[in-house]
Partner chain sequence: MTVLRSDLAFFAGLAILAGFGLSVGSLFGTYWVIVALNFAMWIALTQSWALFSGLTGYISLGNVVFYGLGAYTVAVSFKVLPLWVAVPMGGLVAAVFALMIAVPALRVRGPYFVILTFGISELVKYSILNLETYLGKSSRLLFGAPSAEAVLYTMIALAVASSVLMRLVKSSTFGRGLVAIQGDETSAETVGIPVTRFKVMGFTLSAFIPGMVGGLMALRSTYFEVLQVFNPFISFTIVTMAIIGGSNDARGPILGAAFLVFLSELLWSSAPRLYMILLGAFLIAFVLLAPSGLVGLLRKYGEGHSK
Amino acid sequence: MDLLLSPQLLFSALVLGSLYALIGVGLNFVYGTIRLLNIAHGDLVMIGAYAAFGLFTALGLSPMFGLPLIAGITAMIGAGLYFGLFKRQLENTTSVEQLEANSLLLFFGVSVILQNTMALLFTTSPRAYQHLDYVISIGGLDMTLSRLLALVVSLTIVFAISMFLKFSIYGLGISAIIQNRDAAKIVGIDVGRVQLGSFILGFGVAGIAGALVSLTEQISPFMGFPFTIAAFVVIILGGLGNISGGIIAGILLGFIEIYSVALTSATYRSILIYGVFVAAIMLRPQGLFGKAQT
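How about the structure of this chain only, in the form predicted together with the partner chain?
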């Protein structure tokens, strides 16, 4: 019981959960809104983590100040992929299923290329750096500043994004496209521009998430895949395109992971994550908060 009530555990679960929520939000832009099955999403998180690591070790720039730059790097990769691979696919493919299947294969190719290029450039050995690791104690809770910052920054960004989507004209454009793409076109929404925007935002957010992840754990070229899986769990449980649902699902996943490892043993972690994943798709493909057949 003591274990369950430990503030340390609660804090770890919140940090991990907020990172999952942030990663899920990024995927929601690309998969939730334009139905491109981005299984390279976790690899963009990896690129963001390496960018943060590089900026810190080479230039001494704190990832906190480097965030805009890091987001810019991954956003540019997103824009490049949009123009290079997906623009024509999006314009010419009429069936959604064909588009999803093709995007899966294309992103799989991208994922393999990104992982192996990074492994070629920076070797496969895991890396880490020490930054902002002062311990702050409040009550019985010891936390490093870096993890606290990861928590605060990711929650702030997720919140800002959900406000942006609710109230800005761009966000309304996205909602319109999710509801009915053809009708959105007719009322004058520039579908191409909104899609490009989704790529830039989704990939940029993935980069920021990667920078925050690099503050809390070791990084390696093959670290991305578990994050891709986590992101899919988050957006499926939270509901496609549903940002606030995704926040709850992300935190939930963080809690499941941290508490189950604490209660049982670390070896069951993967079984649990994939178990939740499989159960989510088989039992609640419409999400925890969605209605059946929407």
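Okay, that's the form predicted together with the partner chain, but what's the structure of the form predicted alone?
Lone chain follows.
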């Protein structure tokens, strides 16, 4: 019982959950709006982590100040992939099922290329750096400034995105396409333009998430796949296109992982994530906050 009530464990769950929520939001932009199965999403998180690592070690630039640049790097990757691989697919594929199948194969290739490119550039050895590692003590809780900032920044960005989708014209267009693409076309929304914006935004958010992850743990070229699975779990639990639900789902997944590992062993981490993934698909495919189809 003392372990379950530990403020240290609670803080760790909040940090991990907020990062999962941010990563899930990025994937929701790509899959929710365009229905592309981006299984390379976690590799974009990895690219963002290495970008933060490179900027800090080479230039001494704090990831906190480098977030716009890091987001720009992954957003440019997204723009290149959109025009080079996916624009034609979106224009010529009429079946959603075929589009998802094609995107799955294409993103698998992208994932392999990104992983091996980073392995060639940085080797496969895990990397880490010390930054903002001052310990802050509040009551019985000891936390580093880097982890506290990861929590605050990720939640702030997720909240800002939620407000953007609810109150901006462009955000309302994204929400409309997620709900009903054909109806969005009828009311005059430029679907192609919104799709491009969502694609780039999703990639940029993944880069930011990676930079924040690099503050909390070691990074490697093959770190991305567990984050991809976690992002899909967040989407399934929170509901497709439901950003608010995704925030809650991300926090919930963080709590499940941290507390389950604390009660069992760290070797069960992947099993726990995959178990939640399978259980969510089987028991609640429409999401915790969605309505069952009748």
